[in-house]
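Quick heads-up: it's one chain on its own, the form predicted on its own, in structure tokens.
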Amino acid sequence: MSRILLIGATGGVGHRLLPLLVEAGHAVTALHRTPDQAEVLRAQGAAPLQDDLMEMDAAAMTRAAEGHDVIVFSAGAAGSGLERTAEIDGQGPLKVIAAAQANGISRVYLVSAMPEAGRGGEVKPKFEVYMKTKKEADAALAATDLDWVILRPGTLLHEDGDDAVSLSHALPYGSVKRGNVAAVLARLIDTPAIRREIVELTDGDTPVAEAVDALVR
């Protein structure tokens, strides 16, 4: 069992990724802004823990990660201003590092985005100032002695799993089910043996559990 701070907790990939950490067997903090989210995380079986990404700091970070073994990064910006995809999707990850080495966590995992997403369309500033800060954020991470695994999936659908995945270090692009990257998550923190990896996720054929299982060296 570890005990995982679970930052993005109330997202589209968080909220499937927490009952499947909590059947596992995990004890998961969960991130959370409003104080309405709480009773519904408690019920979930997590420990809700109230802060804004927005407002944290390295020291809050690190605060919150205290006796935890693994940190999860699923948050982010979602589109909702400049602002906030620089304070969440650039620095946020920047501050989990931070907190990891103060609190002598080696285990850090990111949810990031495949390089290819929204090519072969109009180009929006906005969406290339996302990719670019998303990027950066992995580089940062992957330059650390710290055991990080970088999951960067496709275009998300808010859709559950059908535990059917296309996953290696790179992939044709395509769409994936916030459920699977859940349940790929899920299973990638069960699998400790895979780290320092950046893997890229699609829906497709093969099972979760196969699927991860495979990237095993």
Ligand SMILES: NC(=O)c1ccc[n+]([C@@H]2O[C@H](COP(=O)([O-])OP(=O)(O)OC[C@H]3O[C@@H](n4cnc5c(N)ncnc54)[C@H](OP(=O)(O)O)[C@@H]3O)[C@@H](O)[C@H]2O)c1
The other form holds:
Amino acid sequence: MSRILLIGATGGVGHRLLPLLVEAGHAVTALHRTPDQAEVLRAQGAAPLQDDLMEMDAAAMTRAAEGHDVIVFSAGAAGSGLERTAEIDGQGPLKVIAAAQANGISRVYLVSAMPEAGRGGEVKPKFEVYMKTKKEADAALAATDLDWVILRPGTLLHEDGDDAVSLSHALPYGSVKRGNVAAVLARLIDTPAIRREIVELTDGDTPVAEAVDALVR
Ligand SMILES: NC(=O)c1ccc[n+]([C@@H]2O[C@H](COP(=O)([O-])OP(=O)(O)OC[C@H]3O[C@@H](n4cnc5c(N)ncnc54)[C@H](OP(=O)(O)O)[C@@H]3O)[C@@H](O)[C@H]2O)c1
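And the form predicted in complex with this ligand, for comparison with the form predicted on its own?
First the chain shown before, then all remaining chains and molecules of the complex.
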């Protein structure tokens, strides 16, 4: 059993991940923005913790992370503006790194994005900034001596998982159901031997457990 701080618990990936973590016996603290989300999170078996990534500084994140063994970052600005992208997708992981280091928490899971996203198509400047921001957060986390795992899914689909994925250090670009991202994250969290790895994820034809277990060195 781990004590997990889940950031982005109400998101498309996060709300599917939360019940999997609870079912696996973990104690989950779910960071959320608005008061009305607390009841749903509590009903899902989590301890809700209200705060806003736009306002939290590293000290606030450090306080939020106190008493946990694992931090999962699956929040995102979702194209809601450059300032929010910088603060949530960019500064968010940096605050998590500071909080992990301050609390002696070694295990951090970051949901990032496949760098090939949008390649070959017409990409808006905002999207370029988003991709650069995601990459910079990956680089900052990878430069630490924490036991990080960076998961880079392809384009996310609003669908539950079907236990059929491709998961590897490098994959051709593709899409992936948010439920499959959640299932892979849950399995990664229950496989702490996988650490200091960047892995890419799309839908595919390998069961999640098999795909994750194949990464163990
Ligand atoms: N969209 C794609 O195709 C794609 C592809 C690859 C990777 N990704 C990445 O995958 C991750 C998960 O994506 P998703 O689709 O699950 O995201 P999502 O549905 O947009 O959820 C984002 C989560 O972040 C939270 N959040 C946003 N602003 C916040 C703030 N100021 N303070 C606290 N929490 C805040 C949201 O809370 P609320 O419920 O309150 O809004 C929500 O829980 C993200 O990091 C995203 O960048 C996305």
